[in-house]
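The chain that follows stands alone, in the form predicted on its own, written as structure tokens.
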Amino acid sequence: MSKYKANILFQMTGSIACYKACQVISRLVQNGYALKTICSKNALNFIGKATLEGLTKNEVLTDMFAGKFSPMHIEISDWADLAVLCPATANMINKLSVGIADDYISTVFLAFDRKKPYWVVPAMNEKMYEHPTTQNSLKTISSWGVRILEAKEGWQACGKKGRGRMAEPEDIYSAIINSLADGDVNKKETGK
């Protein structure tokens, strides 16, 4: 039996929103959850994986081929009981909704198991947030299961004030939590 509540997957892609992100990875750890991180190579940009690593105690996840070679993506997701993408971009929403994999994140998404929870946060810019194929991809993978925090008005890194900005690390954290305590887990181990 582990001593964790239960395995969470945290996915990150490129956003000034991954600070925000940190915030409730840290606290997804004090409240005694496992958590493994995969960073895009833009996501790197705005966090350190040093930073990543003392708040999970676990390697950054980065690259699905480095070592030796195995299935990586199908060992991680076996793994999680739970995956969160945050902070969500256009570009990976974007891929998801078509099916393209060709990154650690695409490919882990397409490898997950549907009857587990997964979570997209979305971060970005008011105007590509509210872009039609933003939007259409947002209900397309909304209808296949995966849960959304929406994103909620207010500044945004470029300045101006609009609909595109993360959702705040309580709400995440919240989300989260209710998700699991909703007995999603537990559905996956019984079949139910």
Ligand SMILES: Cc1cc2nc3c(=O)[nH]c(=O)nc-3n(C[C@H](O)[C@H](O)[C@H](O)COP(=O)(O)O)c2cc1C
Contents of the next structure:
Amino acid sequence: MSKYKANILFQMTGSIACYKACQVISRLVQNGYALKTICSKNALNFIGKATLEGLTKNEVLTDMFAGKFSPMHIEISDWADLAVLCPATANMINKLSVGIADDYISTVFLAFDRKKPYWVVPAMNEKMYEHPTTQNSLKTISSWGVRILEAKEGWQACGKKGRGRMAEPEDIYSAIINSLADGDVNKKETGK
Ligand SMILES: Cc1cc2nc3c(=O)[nH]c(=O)nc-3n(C[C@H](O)[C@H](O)[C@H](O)COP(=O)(O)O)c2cc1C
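Previous: the form predicted on its own; requested now: the form predicted in complex with the ligand:
Zooming out: every chain and molecule, the one shown earlier first.
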């Protein structure tokens, strides 16, 4: 039996809120969860691999073609008990809603077992968040069972107050562990 409570796939896209997401990662690791991270190319403009690898003790995944003998997007989807996209950019949310699979994160999304929890935690400027395409995409993916942790009103990286600020790390942490405790996944029962 694994020494970990559950396997969490933590995926990050290109937003300043990557720094806040690190607090969630750190807390999950400290509380006994196994974490693997996937970063979009643009996420790596905001966060360094050294930080994520130091926190998770696992290599940051960026290249789904790196697996020599197996399709990595399937392998990692099977490994995870829960996936989270945090921060989730407007770009990635809109891609997911139409089934584009042209990078690691969007390909994993299609390959991910929809019985397992998949969280999307948006972070963006207010106009991007309130744009009809983003709102429609959030509604669409939510209708497929994806859990959305809505953005809040507050200070944004663009230097203004508005709706689009990513949920706070403690709320993200609670949403994740509560959805694992919900019985969606229980590693002790499955013996994984
Ligand atoms: C300084 C800076 C901050 C950004 N912050 C955000 C953000 O918080 N949310 C967002 O949706 N896009 C943000 N963007 C734009 C995205 O990084 C851009 O749309 C990118 O193509 C997203 O790629 P990805 O979804 O593959 O990571 C930001 C861009 C810059 C230059």
